[in-house]
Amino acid sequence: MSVLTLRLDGPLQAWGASARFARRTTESAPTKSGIIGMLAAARGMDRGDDTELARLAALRFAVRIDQPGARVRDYQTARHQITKVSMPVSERYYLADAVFVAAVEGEDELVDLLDAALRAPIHAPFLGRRSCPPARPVRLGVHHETDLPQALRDEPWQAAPWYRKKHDRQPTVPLTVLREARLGENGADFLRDQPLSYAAEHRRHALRPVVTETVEVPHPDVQAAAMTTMRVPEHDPLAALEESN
């Protein structure tokens, strides 16, 4: 088995598992279905195709939330360009200055053709809505042999050099991983996130176990001012022999 990570990094970001009417929330992480559809359309897979979708939502799922962000409102008016008529009120929550590390398991074929189409995709990524482009590359890489936890352990710590700074004191951050749980598992909650159609005319969704755990990372700052500390300066105890002959 084989985990490719991505690096969910921007401005905004919405990832809804539900929307009601005019209002549409976000999840306080990048859901299962929003990763799954943005792999798909780096493949250039159409919506209807409900057989490929359901070799890719067979994928098992994690994120790693590095940087929580803050949750925002954008309340929106809009009024119709040749008509004048006003379109109903809506409101549209995002997450501002958040990072995440989202992970996908499965079998090395696929794994490895799903990092194929991120190198070089044929519909653009986006994170949860067409109107929140990432900031960074989303690939990071693949973890040959390995499995969901022991990747999102591996995988550097992706926040912004601001964020790190309110945890610069110690050597590892805990950070939370929101991991698909295996048959059987105890103590999940669940999601409706499970991608089963993107059609438009019958998009659906069924519920997925969800158990939430910590994973403790190196502080990549803190290392650094540690192996400079360390660090010994060189000396020739003969030198000043040398420089006075």
Given for the second form:
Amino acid sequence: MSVLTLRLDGPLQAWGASARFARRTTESAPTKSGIIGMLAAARGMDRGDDTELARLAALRFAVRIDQPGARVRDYQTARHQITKVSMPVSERYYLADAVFVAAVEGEDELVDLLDAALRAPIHAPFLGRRSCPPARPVRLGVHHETDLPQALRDEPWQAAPWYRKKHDRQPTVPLTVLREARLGENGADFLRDQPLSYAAEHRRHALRPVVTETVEVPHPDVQAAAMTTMRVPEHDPLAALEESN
Amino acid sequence: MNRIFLDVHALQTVPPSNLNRDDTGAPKSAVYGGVPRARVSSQAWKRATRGYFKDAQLLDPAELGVRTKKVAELLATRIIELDTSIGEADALHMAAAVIEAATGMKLAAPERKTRGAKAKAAAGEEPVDETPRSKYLMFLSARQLNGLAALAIDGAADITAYLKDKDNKARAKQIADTGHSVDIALFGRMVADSTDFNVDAACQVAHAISVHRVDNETDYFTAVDDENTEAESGAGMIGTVDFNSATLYRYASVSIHQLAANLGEGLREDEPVTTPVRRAVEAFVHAFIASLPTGKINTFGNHTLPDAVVVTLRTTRPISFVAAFEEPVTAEADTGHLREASARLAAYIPEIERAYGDEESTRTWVLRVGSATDKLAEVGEKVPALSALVEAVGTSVAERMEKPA
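Starting from the form predicted alone, produce the coordinates for the form predicted together with its partner chain.
The next block holds the full complex; its first chain is the one shown before.
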């Protein structure tokens, strides 16, 4: 098994799971549907290609919240271009200033294929909504012979410097991980973000069991500071006393 | 075809203004780098861009498709391409029915005008052309042809009955509504209803955000009632207007290959097949750079244009430079935000290109104004004017598209 890790970092992101009609909410972390959609788009898959989608949707998914961000509400009015009919006023919610690490786990071959697609995507990736382009390259890397929990423990903390400073006293930081439950695993919540079809006429999603965990990840700045401290030569005042005896 | 992405980046300073407000009347905002920022939503700037297409008359629909009376034949060919099981005669019948439903125009076989021609036709000396034609030249873009062909195939079982259905007929009309080809190919449907057919947008427009911290301000105003007498000394009206001023980072990306798929190849024989895409890209670059949302513009008169524009054409993937401003820019007392913002961008671009770019296939142009943007001079090929930038981008896009994949 291999794991592909992605960094989702931008001024705005929006990950709707149950958002419909005029009120478009966002979950507090990327959805599986959003990420699988991004990977499918990168490969240039057609919206209606449910067979190929099934292959991607079978990947196991997890996401780590590196920097939770803040919710921003956007108020939007619109009129139809041709008929000039006013549309219902809509509310769109965004996550501002958030950073996530998402990961998908599957067969080596498929994971490598998706990694290559992200290097040179056919359709450009976006963070949940088309108006939210990523601020940095999305692709972090492929990790062979590992699994989701391990890959998310190994991936360095991706939070912004200003955010890292707020946690500058701990050698490790606890980060929340939302991981797809294993078969028969207890204690899962359910989220309707398992994609079945992206076809324009009938988008369909199934429920997906999600387990919430915490991983401890090294704080890169504190670790660096600790290294500097260790370079101070050891000082033992008693050593001199012993010598004089 | 080749994969090509076009990125447009702009730094634009707006004085006190309220380009895009929320339901409380305050300018929209966001948080980035831990501090509040001014924000102009993507949909507001997209609306301004498509408005600019129209106002500046950047595009004539006739440039992007074909004008012909032989619309039925053209559509029939497209129907057969999409579904080879349909015979030529059936396709022609379906095509004529769909065009009649979509335009309300009756199609008929051309009349033979001269007595000689009529006699020859009657005697069977000349093959009789019975293909239905429209009475005047009709304009159809590739997008519209594809849409109508798909509709015809949906109703292939019984096209007459299918088109009697009110919804189906309305859908045909919607597809045939001309003049919107380019903005729908670029932006998709911004507002869709059940009769619209779907187009995946070729363009991503990011929300514009300020490169620095912005707190909204409030202007308290009073207005005099001119008809009031000396005895009525109070104000006729009082109120508040929220505003802010900002140096914005604006970003948009166009997937040229997606745009080409949406628009289709040029249908006219007298021009290169890449013409529709080239013209649409030129119009987009021009309109995105020069347009401005109109919110409260008569109150603040904030008509500005970008001080710096960087355009990149690449074959790998789009790259936004917004991270250059994650740490907010702070203004020195005598410089404003633009100088520091330009310096940040000038330092950031070579770094991100070194780490993730593909030097071989990337082309970068810079259009800039004033000494505050001096540092950006080296990040790409210098262009003196917007018109030159538009032309350089258009030419380069056409060249790239014509290269074998």
